[in-house]
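This document opens with one chain alone, in structure tokens, the form predicted alone.
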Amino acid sequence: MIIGICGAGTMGRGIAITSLMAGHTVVLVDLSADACTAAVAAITKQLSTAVERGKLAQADFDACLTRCSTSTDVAAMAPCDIVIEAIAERLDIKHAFFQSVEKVCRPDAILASNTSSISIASLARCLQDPTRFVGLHFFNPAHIMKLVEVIRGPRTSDAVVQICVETARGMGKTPVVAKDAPGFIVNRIARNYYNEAQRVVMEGAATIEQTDALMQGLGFKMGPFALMDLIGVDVNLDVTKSQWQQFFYEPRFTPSLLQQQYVDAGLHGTKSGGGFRTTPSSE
């Protein structure tokens, strides 16, 4: 299978690694040539680590690199069987991409979004054929996390959902079919994990470090603040705002002023070298 991935950032790279290790051919597209170059370097490094740990044979490593190509032109996705979008969490940007890719892809190609919060129905409305559109939501880091939400839009065909479920299973993932509701399944639940933690800190009941330590003590692998740093404090805030709006500004989903202040300060987490738990660089 040929899998097209739009967006050479953290999520796009992770989905690419997962696809390559499952034996698929990957076409990675990004507007920035530098981003494509950086993505190939990151993918190569992760695959090399898999070889070192005995999870990937050297011959398979070589084959993975052979099956991976990049481009700054969306036309490179013409032969793809599935196209997965992993770009900015903005409806207008996603609409522009899907309208352009629909013109170059085969009529039977599946178009999927890795969105974590935007309605599948609203994303699909820009397409000539919304029956082939689906949500395919991986979790960060995509090459490690097992869960994949397959989100059925109101016009998504049964065949498209089934193909995506089977494709995810073939990647070693655990697919869960979700309805097209705000936040789907995981992010609806997770908003409370993030929002309540920030409320505790804003009220002075505990520090950021204490809150994370307490949640880890309850069995969570990562505290909410460390997890927001990993995801991207800005990305996480965008998802919160999107879900809040889709629930017609229900108070329990209200974004936190604390998170907005970190984003305004450019403290976006691990990727920026500074965040809730990431120490800013002195340089």
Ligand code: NAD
Second form
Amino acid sequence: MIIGICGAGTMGRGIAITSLMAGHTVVLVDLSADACTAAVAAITKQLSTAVERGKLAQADFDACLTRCSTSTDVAAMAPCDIVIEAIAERLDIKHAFFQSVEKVCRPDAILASNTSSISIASLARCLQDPTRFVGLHFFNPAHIMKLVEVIRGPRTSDAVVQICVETARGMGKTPVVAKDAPGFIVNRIARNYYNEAQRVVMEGAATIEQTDALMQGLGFKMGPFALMDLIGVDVNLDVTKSQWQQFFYEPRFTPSLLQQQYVDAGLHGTKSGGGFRTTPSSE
Ligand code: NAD
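Write the structure block of the form predicted together with the ligand for the protein whose form predicted alone appears above.
Time for the whole complex; same chain goes first.
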């Protein structure tokens, strides 16, 4: 299968690794040539680690890299069987991308979004054929996390859902078909993990470090602040805003001023070299 991935950031890279390791050909597209170059370096590094750990044969490593190409032109996605979009969590930006990709792709190609929160119904409405549109929500890091939410919009065809479920299984993932509700299942519940943690810190009830340590002590793999750094503090805030808006500004989903300040300051987490738990380098 030829899998097109748009967005060579945190998620696009992980989805590319997963797709390559499952034997697919990958066409990775990003507006930025630098992002493409950085993504290829990151993908190569992760695949090398897989070889070192005995999870990938050297011959397969070489084949993976041969099957991976990048472009800054959406027209490169013309031969793709599935296009997975992983760009900014904004309806207008995603609409512009899907309208352009629909023009270059085959009529039977599946168009999928890795959106964390935006309704599949509203994303699909910009398309000539909304029956081929679906949510395909991988989790971060996408090459490691097993769960994939397959989100059926009101007009998504059964065949498209079925192909996505089978494709995710073929990648070694555990697909769960979810309904089209704001934040779907995981992000809706997880919003409270991030938002309540920030309220605790803003009220002075605990520090960022204490909050993370306590939640880890309880058994969570990562505390909420370390997790927001991994996700991207900016991406996480966009998801919170999107979910809040879609729930008609319900107070329980209100975004945090603390997070807005970090985003305004460019402290976007691991990818930016500074965040809640990521110390900026002294260079
Ligand atoms: P990111 O900021 O790391 O990367 C986004 C990439 O998209 C950038 O390289 C940017 O140059 C590129 N881009 C932006 N607009 C583009 C366009 N019109 N055409 C081509 N490339 C474009 O973002 P991310 O964290 O990978 O998130 C991407 C999507 O995945 C978002 O919808 C997000 O909500 C979702 N998501 C993120 C996570 C996470 O933990 N970060 C987890 C699950 C889902």
